[in-house]
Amino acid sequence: MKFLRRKKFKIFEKLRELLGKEKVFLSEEELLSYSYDASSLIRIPSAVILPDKKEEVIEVLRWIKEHQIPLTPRGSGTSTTGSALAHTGGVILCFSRMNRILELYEEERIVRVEPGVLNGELKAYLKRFELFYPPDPASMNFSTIGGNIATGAGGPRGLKYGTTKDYVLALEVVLPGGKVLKTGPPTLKKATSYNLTSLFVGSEGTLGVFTEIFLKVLPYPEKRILFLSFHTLEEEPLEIISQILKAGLTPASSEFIDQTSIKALKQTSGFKIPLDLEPGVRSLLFLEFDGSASEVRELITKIEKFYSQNSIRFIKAEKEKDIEVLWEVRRALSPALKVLGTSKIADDVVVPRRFMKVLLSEIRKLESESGIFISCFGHAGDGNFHVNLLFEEEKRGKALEVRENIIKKVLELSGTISGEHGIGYTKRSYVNLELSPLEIEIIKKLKKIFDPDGLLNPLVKLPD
């Protein structure tokens, strides 16, 4: 596919006439606002379209096929891998105006939403009905449901509740040319078709564009309790979570923060850490439990006894407000890392839980040898590490070498190069290391079925 030049083609002016000036951005200033996401990449699109109803989305998908214009769906632009950018200078289709919660089927615990609804806003809405949507990425207050589905987002609650893929019941998807596909009925059980819904979860905008989403929701837990423990041995939290799971206890969330991340938190100005981080503390472990009041009381007794027997210092929070204050430490971590380097390469790798200590040890070795800070935090309960390399730009070559060594170690340990952030643009070159030629062949054939002209999110997810 040829790269589009960034200028006002007459073709885009025609689109403006079709949809209205207020829905099609063409000026340089407007385009710059959509030329970046949470990755370090910059890609200026040729046009930005902001539909506010699905009929307009259908019209745009007809138009791109007719004129062979590449298109990138976009939510809030929180992608860390460049999947929300127009890499060939095509059109950005931004869903910020399609942000309505359409219907709640309270008795069925199903909610129907548009793709631009923010994760955090959906949570706040459902809480009024004593319901909740469990997937909770750190970006939940500003990332969209459509974007979460496109990348297969997870979050701390993944250990007990699963990730986005476990809550998407059905999708309405528009394909190039304007055809509308419904991936199945919004029922909890179905066996008529292949599971097309799951195929679109994690597809990163390469197969179709979501216009309606049906989600399963759950009753809001009666009681929550959060334990935060402090460790002088960095790997100790990874041992603890295994012990707790072996004992038959399942935390709602289990988050690990390593020594390099703690260094960043301590150095971050303007952020007051509500913790007593003594010099010897080399890692933290967040353990949140929820359930009925009686279940949680029983869990408190067991966890307090476990920590006391092992002489581990901890604090706990039982009130909703206090729990959220402690979780802000975790949510503030990604922006805090910038104190360790002006440039960053971020990955979210996953290994079987039994190999987490092995991977952490390898990362510490690479950090020591390279002189590049490597922050390694994340979802200890499901083997998902967020690995961030922090460095000055002149060390980028060395950082890329370190990154490749980490990825190869992850695959050696039967892991995967992405758990919840997607492949995007930045990880495409590593896909061939993980997937077999047969897997790649099948994936490319599936792409061809849904998007035969390769118009949707080119240069994203699929390897060359």
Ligand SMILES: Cc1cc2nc3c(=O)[nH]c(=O)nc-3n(C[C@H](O)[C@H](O)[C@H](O)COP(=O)(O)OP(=O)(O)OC[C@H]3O[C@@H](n4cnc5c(N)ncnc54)[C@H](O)[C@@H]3O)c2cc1C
Given for the second form:
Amino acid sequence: MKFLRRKKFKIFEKLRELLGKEKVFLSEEELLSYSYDASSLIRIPSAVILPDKKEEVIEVLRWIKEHQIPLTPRGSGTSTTGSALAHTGGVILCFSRMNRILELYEEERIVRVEPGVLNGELKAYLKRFELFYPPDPASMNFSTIGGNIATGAGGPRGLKYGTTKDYVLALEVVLPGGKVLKTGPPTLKKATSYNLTSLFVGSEGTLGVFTEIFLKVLPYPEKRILFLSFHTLEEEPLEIISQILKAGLTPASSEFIDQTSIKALKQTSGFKIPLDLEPGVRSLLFLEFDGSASEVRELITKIEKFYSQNSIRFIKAEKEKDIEVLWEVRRALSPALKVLGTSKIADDVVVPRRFMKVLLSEIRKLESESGIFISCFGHAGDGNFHVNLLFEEEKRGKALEVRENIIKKVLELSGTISGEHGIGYTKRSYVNLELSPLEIEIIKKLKKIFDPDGLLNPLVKLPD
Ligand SMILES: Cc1cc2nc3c(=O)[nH]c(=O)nc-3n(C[C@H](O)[C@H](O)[C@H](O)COP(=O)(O)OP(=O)(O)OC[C@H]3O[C@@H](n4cnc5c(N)ncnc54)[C@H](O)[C@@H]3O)c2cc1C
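Please give the other form, namely the form predicted together with the named molecule, since only the form predicted on its own has been shown so far.
Next comes the full complex, this chain leading.
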């Protein structure tokens, strides 16, 4: 693996001449601005390129092959795993200027976009046509569709609507050397080839660079209802989800917030709703349902009856505006966790839903033994916990030990180390614990087919 030393590379000046100076950043200040993502790692790139059309992307991919320069694609840089950083000092190819919604095929419910479109902007655009793009990472207002696809992003709506992988119909991908690959026609069905589109979903910038994306969209649901309930037993929401699913109801979203996260929320101010987190409250459950007006009316009756029979305190929101205000509490959580520790290790593990309570209880045991805060909130309907270890830097060694114990427990429970954030740089050393030698051999061979010189996003996703 080659590590670039920036000063040696006059070559970046040449690239600037080729693309124009407003497209290639080389100053210390500019490079520093692209040296971090949400992982808290810092890696200073050698150059940052901001193309605004696909011909420039092709040119750059040709150039990196010719000069053997590593390249990291980047959307908004909200990766929690260090996957948007130039770990070996190459170029960052940032898609923030390729942010056009190109075409809506309304009658087919398909939209064609550039990779730099923000998820939230796409949602707002589609709403004008009563259409809806379901994947809803908490970062949706500031993360890009290209980044969402490359990480396989999910969100609270995963239980009913699935995640990003369920909406990507076809991709235009540029490979090192500048060849353009179209992963099939943008049809709703196709069975001619292996599914190359899905190979790129979750590929974390290691196989190719997306320049155009076809997404499936859905009709906007007629009516939504959101319940937020307050629990004195921490694991109660996990039990409630099981009961709701057993009763044949499918929430559009179900989000669990644990006792450690509540500690952080209590110290956060400025919520637009009265959030009564009295001392006895040890967990929260967000449950959203959607459908036709009559379906939703029926669901409201059932859930209210269930909560009152079980003496569970709740509030509900029915108007779109009020629903979004309530969801802001959930979206405020990641930033709020900072009050529990200046350093953070963030994981997004998944276990079969029936084992969530076992995992939660193991995490509480590790928290009390280690003295490290472990928040454990997330998409309870999908078995997906966002596990965040929060600590002061001098305790990093202890925190890494706790993290490894959690990962081992997850794998013992037939789970996976990442449900939606990907592996990035920060979890690479654990991949060998989950994948078999045969799986690793196959993914390394696939990487070689698309990127034989190992130029795309080095030190990300694949184990050594
Ligand atoms: C507060 C907060 C909340 C979050 N909540 C969630 C959540 O609920 N669910 C969830 O899944 N994630 C969540 N995330 C993580 C993050 O937002 C997602 O991983 C998101 O998909 C990253 O998008 P981005 O545009 O920021 O991509 P970046 O971080 O810039 O890049 C992510 C990956 O995509 C690759 N990439 C970017 N653009 C392209 C392209 N055009 N072609 C090929 N590869 C590309 C990069 O190389 C990198 O590997 C959260 C992050 C934060 C900070």
